[in-house]
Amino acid sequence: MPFPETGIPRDRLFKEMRERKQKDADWRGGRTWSLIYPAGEEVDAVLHEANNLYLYENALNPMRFPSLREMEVEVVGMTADLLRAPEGFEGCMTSGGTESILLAVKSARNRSRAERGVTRPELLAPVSAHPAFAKAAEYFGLELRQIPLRKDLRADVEAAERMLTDETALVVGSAPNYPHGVIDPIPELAALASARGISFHTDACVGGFLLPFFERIGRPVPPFDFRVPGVTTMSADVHKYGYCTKGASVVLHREKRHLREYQLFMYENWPGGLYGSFAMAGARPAAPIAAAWAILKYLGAEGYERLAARIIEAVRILREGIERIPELEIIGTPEASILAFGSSELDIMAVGDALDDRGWCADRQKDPEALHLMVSPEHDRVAESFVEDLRQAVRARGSSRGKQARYN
């Protein structure tokens, strides 16, 4: 497409910005399971009104912008006081999960060299671990080794101790994972590396703001958080179910010291001065850090345990619905807000389909072969409604296989 010559008139600009909207995905209508996690209305405003409180101020200089700098420090301190976190913590703020995952992986590897000369690192996580950690293993020059999953689709952890090298530089555990829903057996995976030295990682990029508050609300979580001993690095999205406008995550370490030895960029050597980042970004927007801070300012614990409790109510209403279809059945034993199911009778992708043409969109997943579906508040609105239409995709399914499956 060529460079415009001339600029086109305001209206006509958004007229056409909303016309490509109406092929998008209907998340204000609950029609999506996936990528966005909303929350209802009065959580939209105070997020609307907080991106636009910073829409231009840049947070790479806090001496320029101080105000950003007290907001991330403040949500860095509310999340690790929901993941109790030890005194002596510390953190950062990140685009998202993935960023935060990064740089974990970092200074985990930074870490087995300085403490434990790791010449050639290797990262242990499980099959069923986010593809951040591949990402990182690949940029920063780690050899992944994936651990394999029981029969419940949690990490094995006998065959994650026979896997251990003395160049293993981060063990990996979810809580909970994102194709099943399961929270990996932390305890146990974390004591295995603090046994030789070794950096674990809660990845709570999913769990972190969920988890807590399903604890405070009386549903039994089985233990992730740093109360776990060994789990030195921790992982959570506000822009999940914090209900932050993209993108917003933390990155919380067990000993500060960690952070400014592993983690920090510093760089002198050239003539704009002393340059330091903690993030991947130079320039990191400052919306987003507003509105992390703005959202847990104003649910505050109670706003999330209800927000939570909605989600357990949608959650029971998909699950039996979906156990009451004889074709289909639930992969694992979730335990947080994700649901998988698949069919050992008929094409699930061809499911996904019908449900497609009925204007929902469920995420496709293979190994076994299953639809996603990442539940959030709003779903409690239409989760009757669609089990209602998921029966009559079933009974509609064609015999042709689906889509090419879509993978996150």
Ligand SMILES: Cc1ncc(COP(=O)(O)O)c(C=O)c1O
The other form holds:
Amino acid sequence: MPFPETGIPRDRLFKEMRERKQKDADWRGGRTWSLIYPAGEEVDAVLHEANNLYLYENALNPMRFPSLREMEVEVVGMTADLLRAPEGFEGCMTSGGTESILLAVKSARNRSRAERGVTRPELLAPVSAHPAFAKAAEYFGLELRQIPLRKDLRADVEAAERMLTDETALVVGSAPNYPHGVIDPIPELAALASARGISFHTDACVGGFLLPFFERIGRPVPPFDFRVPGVTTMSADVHKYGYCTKGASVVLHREKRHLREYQLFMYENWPGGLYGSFAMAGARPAAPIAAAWAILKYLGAEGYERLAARIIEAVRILREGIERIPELEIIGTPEASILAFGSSELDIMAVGDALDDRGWCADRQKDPEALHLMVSPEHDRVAESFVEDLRQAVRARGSSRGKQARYN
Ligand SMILES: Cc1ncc(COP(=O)(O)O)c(C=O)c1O
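Could you switch over to the form predicted together with the named molecule, since the one displayed so far is the form predicted on its own?
After this comes the whole thing, all chains and molecules, with the earlier chain placed first.
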């Protein structure tokens, strides 16, 4: 595409952008089951205002923008409180779950090298762990070893124990995992790791801002946070169930020293002076920090509990609706906000296509083939009509194989 010779007027510019945007998924109508976590118009308005207020600032240098530094410290503090980090914790904000995971893996690698002399680090993560761990292993030179799953789709602890070696740098569990929404046996996995001086990461990117509120409103949640001995780091995404706009996650270390010694990058051999950074990025946008702070303060625990209750209700409607369709089965026993369902009788991908035709966007999965729903508060408005369309999609499935890309 040639670089434009002249600019175009604002009204034409935005007309074109709005036209292009028509092609995008209709998430405001609640018809998208992943990627965005709609929590209603009030939350939207707060996020808009907070983002606008900090559109230009740069979070690279906390000396220049002390308000940003304060907000980041407070977001980390509020998250640590939620996840029961003990006295002496430390953390920072990142651009998202993947960056939080990358930093946790890099820290664990450096720790294993410094404290245990590990030279060929291995990363033990369940098959169901997010690909960010595979990415981290590739970026930072670790060997990824995948822990198989038990029948209930949680990590197999006995298999994990057999896979531990002197070179294991990090063991991982998810709370919950993305594919099936189940929570790994965190206490058992963390105990294996800590008995050998190995780091353990709970990936609470999905559950970090959801499970604590489930617990507060009386729904049982298996242990997953810093109350579990041996959990050394955690990731929790404000841009998922914290309902923030994209670009906001938190990585926490149980021990302050680990952040300083193993995560921080410091460099002084250039004429620009001392350069220090906790994050992968250099320049960091300010808006996600401001929006994260704003939304946590705006909603407070009470607001998050209200939204968590809406999710529980939407999941109930969906789950019961799916269970009433004889051809479908829910995969595993989802514990939070994610539902995956498949079929041993019909081609579930064809059902996915029929849902697409009705304007729904559900992700596809494999092993086993399934459709995937990540439920947000606003889905309580559409859950019933989704179930009705799903019933029709099952009826209309025909015998054709799914025509869409089979997996996302
Ligand atoms: C369990 C889990 N961990 C990590 C991530 C990565 O988060 P992000 O997409 O913000 O990088 C995701 C994303 O869906 C996830 O579901």
